[in-house]
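Here's a solo chain for you in structure tokens, the form predicted on its own.
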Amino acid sequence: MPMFQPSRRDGVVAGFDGSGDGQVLDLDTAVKDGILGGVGGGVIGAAVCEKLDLKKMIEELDLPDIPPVFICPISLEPMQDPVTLCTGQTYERSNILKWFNLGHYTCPITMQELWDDSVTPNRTLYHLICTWFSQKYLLMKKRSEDVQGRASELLITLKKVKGQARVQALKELHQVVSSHATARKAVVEEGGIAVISSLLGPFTSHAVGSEAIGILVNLELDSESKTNLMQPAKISLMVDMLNEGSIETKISCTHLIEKLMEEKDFRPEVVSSHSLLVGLMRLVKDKRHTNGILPGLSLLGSICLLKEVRSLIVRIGAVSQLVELLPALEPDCLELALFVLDTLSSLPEGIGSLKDCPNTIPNLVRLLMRFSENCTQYALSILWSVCKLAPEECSSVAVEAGLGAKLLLIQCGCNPALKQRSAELLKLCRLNYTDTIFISKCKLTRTIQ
């Protein structure tokens, strides 16, 4: 049987137009006409391609929409050294050689037995791949340089202008740093953090403040920058905007304050503000803008770790508000809310607020074994604290809510720590009942439903 000879005409590749009709495509036409997703400006010369490292370009670009003909059927990654078999199918050289080394002498796509196991470099496809990625790479580099230059220009402008011109410059810089890593890097390297931070103070308008905070939250802040932002006047402005700004501004404020809390010299008094905590709870309860719930709970969880602030959180009524929110929360938000409630239950006033809230026990019982193991653990811990505080009163409410049956299920299939806690809680639940009555209360079918 004659050996299959792939076409070796320079500058042409058969059947690589992406449509499967087998038309012959030359290199210039493929890229100029955009058949392989080329960009304007024609074909980049071979000399330019050789100066650029194909592997580096593929890694840095990480493009989602790569022409299928550039993808190796084995690894599903872009080919850097395409070779063609006698069947006419093309693969990345290293991948097809591994296939052969495993003892396979077939074409992976067609499963045809190979009558010749030699591989032929597909130079035409290689040049198409190199040209396509080179154009994309150079365009990306040009855009990055343009964006970096624009960020530098806007920083210079901010040092000169005031009023509405300042607001406009901040808005544009906010858009640029939100979208481009090179712009963020340029702002940091050129001292932009200090420039933008200096705009925050007691007389800063919310228009300027919201854009400045939106920029800062996108940047990598060093220790000196964080210390500077923890000045009382700057924190006071953030608190004002957390209460009165747009939803985007409120979310930016929570993210920025949480960034400041990562600083080792962070002082608890920075967040020991009645106004800050009230604003945070408003954000968490805002049903019109649910995208603020997760960042709000995340910051609240971080603040809860500060023992000095926990009592204030309880005093603003956060416990009952969070309990009422539990049934409507998404799993990631739910775990944070339960963490906060569990942390606050370590305080006498916190556990007292949980006991006084009529929906604490029913809401927590419903959550057991429905979401993550962490959620179940937090819920059990809170229920244990509440029932231990008032065993006779709370254990009856818990059993009527179906806690007994849930605890029996936990005993059957959870980790040792949860089993131990559920066993302790089970003892409290049985205080008011004989064995027969307690067992009758544990209706597993109703619990499972």
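The term rigid core refers to the maximal set of C-alpha atoms that superpose within 1.5 Å between the two forms. The model shown is predicted, which means the values in this text are computed figures rather than measured ones. Numbering follows the first chain given and starts at 1. What changes on going to the form predicted together with its partner chain:
- With the core superposed, Glu77 shows a C-alpha displacement of at least 2 Å between the two forms.
- Core-superposed comparison between the two forms: the CA of Val119 exceeds or equals a 2 Å shift.
- In the core-superposed comparison between the two forms, the C-alpha atom of Cys130 has shifted by at least 2 angstroms.
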The other form holds:
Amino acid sequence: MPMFQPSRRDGVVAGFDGSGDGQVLDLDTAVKDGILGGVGGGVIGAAVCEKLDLKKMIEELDLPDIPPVFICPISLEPMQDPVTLCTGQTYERSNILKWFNLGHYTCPITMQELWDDSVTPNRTLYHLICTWFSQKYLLMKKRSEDVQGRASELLITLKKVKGQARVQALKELHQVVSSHATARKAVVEEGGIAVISSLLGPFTSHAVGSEAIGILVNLELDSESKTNLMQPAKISLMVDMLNEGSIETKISCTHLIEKLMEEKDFRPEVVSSHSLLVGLMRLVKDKRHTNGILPGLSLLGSICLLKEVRSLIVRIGAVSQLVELLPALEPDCLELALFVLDTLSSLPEGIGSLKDCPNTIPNLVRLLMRFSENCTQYALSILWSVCKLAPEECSSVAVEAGLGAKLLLIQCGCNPALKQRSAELLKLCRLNYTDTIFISKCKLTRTIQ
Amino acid sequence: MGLLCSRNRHSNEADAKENAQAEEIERRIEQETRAEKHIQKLLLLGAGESGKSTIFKQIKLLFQTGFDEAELKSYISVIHANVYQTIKVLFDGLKEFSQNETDSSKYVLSGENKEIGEKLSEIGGKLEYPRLTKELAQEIETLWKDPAIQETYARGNELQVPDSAHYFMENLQRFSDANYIPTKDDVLFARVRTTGVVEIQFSPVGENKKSGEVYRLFDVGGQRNERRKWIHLFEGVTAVIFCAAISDYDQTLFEDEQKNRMMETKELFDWVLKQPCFEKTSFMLFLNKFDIFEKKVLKVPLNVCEWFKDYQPVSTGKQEVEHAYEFVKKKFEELYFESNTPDRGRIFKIYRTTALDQKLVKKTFKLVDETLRLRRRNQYEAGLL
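Got the form predicted on its own; could you also share the form predicted together with its partner chain?
Below: every chain and molecule of the assembly, starting with the one above.
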């Protein structure tokens, strides 16, 4: 049972001293703000409360620092219909009635037996709660309109200014748009996307470009905007920023390009760029900024779905770089990386690179059955392709790396497709060994044998 | 004893003074070395007539005090020389065509123009040129306007007609004026084969006044026989600005008329990229002469050049120009990345330029400056500085 502890600060009970933070209902401020009825604010407060649904306001505001006196001791939620018992304690009506229905006729806080089971609506407290929430709600609405207004202003400014003023306006718009949904809506509705896109071109400075991309990536882009952004000069700019910018800029560029790829008529040649792919690989390999790895791999994954670009990915040496990365990757990144490698293994040059990279087999074998089933599936698929390409060479390396035991493990408990694949691989690997030697390579204990 | 003492004291004083001087010198050397470290060296490279020297002149005009009257006047003889050289190339070319072509009637000069042509060709072949008088200018203009010469000019890519030929021919009256002082544009168009190395030091002042970057720009000769002079400049260069004239795809070299200029540029770029001294150098590729490229690409297909033989035109007009440009750009990118494994993490950026357009050069250079500053910031953050 929750024991209500009045907050004692410096030995003074909350609510009765004038000092304090937002948690305490500060009397001085309360009068000034009109919550306690001074300066005619109280009347307005009540009237406003009627118009604005208290429940709706509480939900929309979702504030963390509600004065404790407004909170129902049973549910710890703000009260919408406070009622007081004969003991003087106040609860939310529905909660205290539930308490009574369970057969308890005590006051939950004081634990006294009730000599009077009537519940009195606490109009005063209700009035205070309404006024407090109304004030906060109106403030929030105003702030949100302010933000909207500010966003509109900034868009108008952007159409006029150049140079440093332009950079400043973009910076502020970026900030505003990142933190307020209303600002985002305002920008989209007022044709802001077109304005910002028009700033991107072959002579756009990095300062302007990085802020512009930061803004665009937060917004809902329609088909026309996306097509506009796919112009070669704009894409070039994004690729440059992906190579040169801060980690946040790099991630924004990555996300934006991925968004553009969702467009129906997306032409693969847009992403068929050495600079882009090399830049992505650098992002993925960045040890100092690991938050770029997932976005980078995600975009790389989307790109390798395009057949036309796959061989380019292989040509820039992505295969061996990804293989070397595998041991250090987090599980979600790992699955993406394996997906990419598996897709690339369908190309002759891809599977060739995989075979030539000395760490392919050991790294992949180590991964089997250690992460998600998808990871195991991709790893197995790649191993199968590599071993099939050069059975003599690769099977022995695989077996030395401990593939045997893993395959047997897969046989014990995975989906049928996986089991089938592992059985095939097992057959391939056993070709060069006698049974005894193979089993010993599997390093199995006697019992399992 | 006393004497000894005093002598010791004297030599001690002398020693102390020497030491102080030596220290002072050391300190100054150290200061200058440190200052040198802050100066970023930029090297302008590229094949002959790729626009390196024009860029060089533009930087001088933009970030230094430009050219004073004496310097401007020094270009008069160069411009006159260019005029004579141009008309000579055209006339000699015309004679060549008239001898070899089936429809040589196109290449027959009218009236006295043949004599004028012979005279001018003789002048143009001498080691020193006479001053361009009003009469000579008139004769050159008459010859230039002759249909046969115009026909020859239309096939200028097969000869060594300079890109600025049209500009020179259109301004003959002004050039031959007795009080002629060359304008900035005249200087930019003037063509001298750079021999040796020229350098300027400058600081790009812009809105970002606290940038404080100091650059030293080197321009070297582009023709093949000058390349050996570049070697000693390769140490410690911050960035290479490699100029490639993309309008050159249908022209041949001055020093070797069998070799296509674009192929030469391709090989040179590849060679430069592979030099070990450029391992950490940023590369700024200026795809230059875009203004000429724009017009040419709609008339002369890109695939006349072997490197671009897989080019397929897609449309017409501005769209086609953009498509062709992107194609050329991708070819250079391909060359860079495929000659560059493993990825050394160098900065490589491509800029579209028209070196004669001062505004564009200024914009372009601002971007180059921004990139180099970003690089320094990134290196600093990575703990490399």
